[in-house]
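There is one chain below, alone, in structure tokens, taken in the form predicted on its own.
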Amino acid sequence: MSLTLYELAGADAAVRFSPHCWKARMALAHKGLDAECRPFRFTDKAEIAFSGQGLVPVLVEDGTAISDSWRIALHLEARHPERPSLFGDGQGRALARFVNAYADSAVVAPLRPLLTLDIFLRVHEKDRAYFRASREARFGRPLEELNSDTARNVADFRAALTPARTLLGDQPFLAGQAPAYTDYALFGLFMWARCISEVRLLEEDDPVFGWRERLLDAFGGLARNAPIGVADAAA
């Protein structure tokens, strides 16, 4: 068996902020199962247009190229059923999937103005045009006033998070007494922010920070132990 996962990178290629690649890469820990971490960035395009289109993560296994992160963690589950379900049943997989969606909307929303400018001063120096200009099209702004009103943004996240911290303040892990898929979709974010950027997220006495600190120690440490990219001065 031969896998691999081509994951966005910082100017440090030992450096992965995605989001959506760590969706992919705590999936395949939950599986355990070991891939080849390929560095990916923005312009590199060519890379990756054997999978038919130009977004991290990618996963291939065995010459097949799986992209998005939902269609990776539903390939996993498919095609290694003998290992530690992702989902644990039907009801499960439904639940993930609104996790997914949730994250990546209600709870995204605050996040981006927090973290672009700290993703701008990360990324590689080839992929700094073409990100500042896409960012810039898409928020309407230069990048240094996006996170003019850092306190608001915070807040706005830290909001967007009541439906999970009212079910952590019962139970340890969103799918319940331990972590899947469900609890990946939204941790994602975290790893996203933990990766690129010094932005206080959360209070310890949030139930939410309990969950994450589980998070970070989960698959002996893999999340906590990956590498923090340093913002460039020059960028």
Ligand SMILES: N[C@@H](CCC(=O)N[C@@H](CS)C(=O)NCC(=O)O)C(=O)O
Given for the second form:
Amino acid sequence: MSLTLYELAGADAAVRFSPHCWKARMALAHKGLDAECRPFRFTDKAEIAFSGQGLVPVLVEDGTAISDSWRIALHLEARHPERPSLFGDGQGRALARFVNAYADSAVVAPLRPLLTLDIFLRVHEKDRAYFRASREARFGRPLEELNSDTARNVADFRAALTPARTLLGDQPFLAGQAPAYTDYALFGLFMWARCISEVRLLEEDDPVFGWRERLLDAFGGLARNAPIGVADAAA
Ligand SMILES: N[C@@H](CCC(=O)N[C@@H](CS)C(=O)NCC(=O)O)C(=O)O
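Now show me the form predicted in complex with the named molecule; what you just gave was the form predicted on its own.
So here's everything in the complex, that chain up top.
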């Protein structure tokens, strides 16, 4: 079996900061699968042209290319049913789909402006002009102005976590007693912050903080030991 995962990388190729690539990384680890994780920069579009689109993650398994982190999770579950399930029984897949959509909408919204300037400062030099132009078009203002709303964005981010916080007050993982894709779908966003920013997102008494610690330690500390592009990881 041959597995290759194309992952977004910073100026330092070891720093892999994409939230969606982290979802795929955690899914592979959950399945106990080893992949060659290749660095991809924003402007390396030609390298993944074979996948028919321009975003990462892209997983290539035995010559078949799959893009989009959710589709990668579905692929891994279907292709490796004998390995630990990413979704569990019953409504696990629907719950994971819901949490993925919640993470990529309500939770990501206040996080994007918090992290975008930090990303810009840590992308490869060749990516800078593309990144600035595409993100300034998205936000409608210079990247340097995004930091003016930090306190409000942190407050909005914490508020957006309320549904997860409620559940994590009752159980160690969103999926129950052990982690599954439902957890990775949200955790990917925290790895994005951890790898490129020093912003303080959570207080230690927040149940989400403890959950994040448990996932940082999962799979032998895969996420905790991942190289970061800042002196101190985002708390
Ligand atoms: N829905 C996709 C989103 C993928 C995505 O937006 N990837 C970003 C990295 S986090 C990307 O490749 N960006 C390249 C660009 O903006 O040009 C997924 O879940 O995989």
